[in-house]
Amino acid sequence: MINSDFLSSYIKKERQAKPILIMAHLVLGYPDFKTNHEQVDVMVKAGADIIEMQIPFSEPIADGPVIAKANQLSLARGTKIQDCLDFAQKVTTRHPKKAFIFMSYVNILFMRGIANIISQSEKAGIKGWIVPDLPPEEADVYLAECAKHKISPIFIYAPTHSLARLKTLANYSKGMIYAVARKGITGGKTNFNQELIERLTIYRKIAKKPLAVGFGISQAEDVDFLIGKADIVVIGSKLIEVLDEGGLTALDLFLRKIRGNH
């Protein structure tokens, strides 16, 4: 088995024992890297299956105010791309049985050099990359480097996409498809309703690979709703809010409640 299949193989294996997996998001360098290390330890111990680590960027266009603020404060405190790569190597070594992925924006890849950052990501133990503002038609170098370095490029399904577009994205995406539960940016309210069920049913048929759902997941009831309709729930803004309000203890309790019987 080649490593480019690691993510889907890992997800399928974990799904045999769990009705749905949890992908926990954090912004690197926020509030600081020391806390990030503790965050990851808490996330892993509390039952997160995939850790999505965001390399901060000054204009995170897909992110709502909570994550955008975390990006800004991280950068203001001097976070550099190399800091994020070094951090990744430490946590993937510390938690070798978990899957870690990077998320950021295309300018970060261009700043570092696509070949350079993908190569370093592989060395740091990263298994996947999400770049929301990079369409596959403009991603030849990125896709080639991901294939070369056995990293899964993960593309995003949006409610505005046509069936043809969904099929195109499925053809390029490896490891999983990330479906956003609603229009707009992260952190807002999502209506978990029949319309979403119908959309996710279409997504699963077209994607033919593990389906992750994010945007607006903030409580155990949201996770309950998605069981049987998705393979992974992605929790981002809510985790930052919980950490900000109650610290690592609150983060641990929240994730354990979410994990529950899921």
The other form holds:
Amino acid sequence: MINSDFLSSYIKKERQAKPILIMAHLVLGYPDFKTNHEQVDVMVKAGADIIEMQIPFSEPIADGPVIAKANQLSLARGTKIQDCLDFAQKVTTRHPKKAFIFMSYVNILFMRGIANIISQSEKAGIKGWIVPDLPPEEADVYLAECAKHKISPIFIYAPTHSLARLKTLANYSKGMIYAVARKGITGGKTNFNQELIERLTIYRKIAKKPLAVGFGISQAEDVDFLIGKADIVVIGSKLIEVLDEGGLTALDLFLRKIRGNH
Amino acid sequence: MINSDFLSSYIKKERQAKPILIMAHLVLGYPDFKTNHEQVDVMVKAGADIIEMQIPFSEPIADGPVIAKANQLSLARGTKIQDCLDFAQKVTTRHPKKAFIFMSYVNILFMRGIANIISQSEKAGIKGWIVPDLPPEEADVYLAECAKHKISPIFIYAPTHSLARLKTLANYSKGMIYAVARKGITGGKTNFNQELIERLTIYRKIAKKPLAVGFGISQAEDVDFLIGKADIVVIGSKLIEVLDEGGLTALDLFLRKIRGNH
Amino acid sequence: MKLKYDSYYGSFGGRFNPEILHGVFTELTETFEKVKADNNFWLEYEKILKNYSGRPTPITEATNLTAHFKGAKILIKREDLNHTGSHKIDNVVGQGLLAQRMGKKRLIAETGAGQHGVAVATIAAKLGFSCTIYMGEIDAKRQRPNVFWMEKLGAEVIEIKSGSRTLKEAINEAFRDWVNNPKDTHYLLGTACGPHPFPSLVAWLQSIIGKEAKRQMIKDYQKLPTKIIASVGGGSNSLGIFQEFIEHKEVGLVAVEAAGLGVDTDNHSMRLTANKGTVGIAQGYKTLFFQDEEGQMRKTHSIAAGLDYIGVSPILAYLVEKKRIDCAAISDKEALIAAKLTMRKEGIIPALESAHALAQAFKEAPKMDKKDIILVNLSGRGDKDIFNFGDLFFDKKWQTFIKQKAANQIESKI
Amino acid sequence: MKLKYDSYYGSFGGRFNPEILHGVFTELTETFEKVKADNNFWLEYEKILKNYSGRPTPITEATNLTAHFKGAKILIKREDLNHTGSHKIDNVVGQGLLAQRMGKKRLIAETGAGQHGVAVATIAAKLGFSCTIYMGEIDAKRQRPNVFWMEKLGAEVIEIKSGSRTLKEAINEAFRDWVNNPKDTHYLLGTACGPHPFPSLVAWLQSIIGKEAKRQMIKDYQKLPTKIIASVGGGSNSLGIFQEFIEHKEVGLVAVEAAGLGVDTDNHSMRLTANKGTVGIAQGYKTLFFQDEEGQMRKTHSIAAGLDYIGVSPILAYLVEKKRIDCAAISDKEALIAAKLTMRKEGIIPALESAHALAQAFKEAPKMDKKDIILVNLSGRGDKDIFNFGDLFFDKKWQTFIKQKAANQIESKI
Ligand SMILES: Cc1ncc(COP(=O)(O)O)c(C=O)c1O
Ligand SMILES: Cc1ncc(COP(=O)(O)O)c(C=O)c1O
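Switch from the form predicted alone, shown above, to the form predicted together with its partner chain and output its structure.
Everything in the complex follows now, all chains and molecules, and the chain you saw is the first one.
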């Protein structure tokens, strides 16, 4: 099992050289695929280690306003699942040293056919999947297909979880555990405080897997704070805001600033 | 009894010279008492035999729009009951050969005190009273006071009345019976037809009293029609309309036209 | 002290009609006497109200208001839950059945605020009458939603453009219609006022409220209320709940009038309150009126359209004279505050009329013992008052909404 | 065939939540299991609905409509007579009591048209919760009267200005609030949709409608109806009346969806109707959605705000799949015509949602035997729809009224 998990090995390897890895998020088809290509190039060059690509959905219930709006606009432009798979194929080929994962909502997988989309993902060079509205209890087929196609199914830790729940999720999650830093949904303000430190300590003990921390990371200091406490920082809404406001140059600058510090 | 009834004798006497008498109506205080004086002068000179003077009331439920509005405007100008009594005193003195009657609603009498207002009416030279919302069943005091003060209480015949009701009312009514030519309330259009003729024939038989016909009389032809079928025509709303539109001159002309024909 | 449903109650009541109405009132009185003696009529009446209007209406225990005022337990008789939203449905169902017995084909009515008009239009539709509602032009303008529903319910609404263009003109016009169509038409008067037999008839029909309440009190609380409080427009909802308790001397009965801008102003609708109304005879009956010393009616005012009336039921006038019923007066402002509090504390939006009764209960409850019970007759729901509430609370968002609606009137898609 | 109130109904239902909601749903499910097994809970629930909302609601015999269509006898279950004007009160009372058992101090809810928001604000006031209602900015603009009442009932109404600014944004925001306040807050979902246990919980609470109806049918008609017809938004009123009859195979059950501008257009809200909805997973549960082939939700349309929804109760989806429930679809225009006819013939103003069920009954009745009985669930009253009716009937006088109101906004006197 452990050997078949590309993502774990990749993260372990990268972490030897870096105090913390960066997972950069984008919404596919927003603002458009051409920009997405350049976006990924910038991310990779500026030092992102993992690229999380969201396939847009009309009801992104776990996303905050910024990402929800990006989903909406991407769909309004006509983005299809196949476009996303084709895009993945291209960027994974172009950046073979980086890890790419998909994120989307369960209906996208369900309507395409779970077996179909997981196998297609593998072919497109994708290493992991995050499906925020698919708890392990509902995920039999998904888990089986992921195993079959060497895709790491990544589950999420929430601040409200009981120890029992943390253990259950650790059992199912591969590659990493994605910990939500604050209550609520993506894109708001997080308190990087003692309570968070304690939580992350517990997570580490239970998960025994690389720990990614996301939601609300918006500046270099946040990343600093997490060094030693997590393996990966996830930057989502902030990157879209930066891109929306300052374009690719601003994105590059922002990521370099974060990366440059470490 | 019959001897004490001034109005019956007066009507009988006048009818010897005229095929039909005219009862002209005005609302006291409308448009103002000064005009009322001139109005009465015109009516008398033009040949009216009986003047029906209405003391205004805020809820004139038996009156149509024209008279109702005159009531309202008179009150708005501040007309008081005493003004009406004083006015009556003056006009009855000035025109001793004519008969004057009062018309108002029961609350005016009730609030002033029935004994009071009836005796004051007598003093002011009034010969009869019409109170459309005081049926004989509720009229004990009123009837007693009228008898005491030689005032004729005049009751009203309606097209909807049963023979029994006609008889009852005939028993109480003095001076005349006031017959409503059409259903509904003052001031609309009446059909002067066969049905009315039959009704008046019955009324005559039962009432055995001078018969006044009112409501809806608006032209000389209407008066012609009633000759031989009634003793008195009552002209109400029409006279107010004529005055409102053409002033005292028009009123004079209108009445002369009606009188002149006979 | 038992009511006889007679033409006079003490010196109040009677029938002071123009002669032209003699016939229709004779017929109506005879039919009323008949159905009063016929138990089947009452059973049919109760059955329709049960199946069509959801009677019996419940009594809700106002636990939060009770706790708030720390005195008597406050109970609320929920007439607001009736079909069309108030106690008015009882009277229209009852008179509708009466009109059927008389073989009438058409109902007519006057309406001021429009509530009674909607109720009549409703029952005309249900019982298969054609229907004409008279309404002063000014009232129709103010109460457009009710006009809208009356028309959709199939009634013809005639706006009176003469005279004061309000309720009294509408009444005159309705009477005029009636005397022109005595055979096929019944005039469905809306409250326990007017010439006999209307006060008796309407009070009798509305007595269903108190009959229910008494049964419910005994079943659920094993005792009668210490006090019953109801608002008074014409008197139908208050008499409706009071009558059954008149013989129970231990039950206090409080009739609440509208003090409008204040008891010391001229802008109110008080008639029962000492020195405010005086005995007079108008609109066909003898009662306490808000009038001047010469008998001219004065201008009434209340925030609650249904309380804004010059006369009052002769039955109430009599019972107040006999001191069996106490009276009280509540200002516009007090009523609004009571309405607000009832919304917040009990989740009930009272009609502004009913809010007067609530306000009085809120005054009395703190002075009473925790073992005491106040039963408030909540005569109707307040949805109808949104335009008043909206204006009176000076709600900015609401006003913007109305402005936008006006700007974007859309054409029918269909 | 008896419903188990489980997380799955056949292949429909489940719980597809973001992990962050795991805790609150676990707690809710456990409490639901507990109260379901506790007969005292149901008794308390029934008692509040009786004393506060006037349940049982009656069944009215629509004699005039029956005569008009010359077929099956048409009966109407009168949910419109409930407090706040629809069946929604059942669910909010039930979940309110549940929240009390969980020791919560605060209720939150999403609302689209505002009806559910008003019901939640009402019960929050009555049961002493603080209350926040989330509403899309566009919806809040359209439904200002409901916003007005929610605020007067003491609720805080938060208008969502992001995304589509309609219902789905409001739901997201409500969930966000819930996960931030899991200890003191209960999220009171408005219909039998969403992640388990909401479909089971809401269907169970609303089953009171059918329980009453069955009792009433047997008592008053000595038989069960031939068919029961109800409109479907999320599915709470239809399941509410259907459940008790599922075991009675002889009773036909018809769920009526909104065909909007027509079954052959793209502007509708059909999900149960064959080839209109397809199985998907969204908003936390698996059911039939109105979606495209890639699983993106499509834009729904209905004249009735309460029917205008992308998903449907998984319990209904299951029962339709099992052919225990038939489905039908009614267009905006058909619903309006049915509403008009019901007003004229029965004096009842139906909610536009309920008018869909009526329209279907009017289609079926003439084809049925006079001995047959159709029971229509009239889920709510139509007063709330005056702005829609007014616009849609293109009523000139109404539009003038709105213009004048806008022109004469008066300042508070107080
Ligand atoms: C809700 C409500 N309550 C009270 C009244 C007052 O009338 P009454 O005294 O006849 O009950 C009205 C009259 O329209 C009303 O609509
Ligand atoms: C009156 C009425 N009927 C029906 C519905 C549809 O919802 P459901 O299918 O949950 O009963 C609504 C929803 O708001 C409603 O307000």
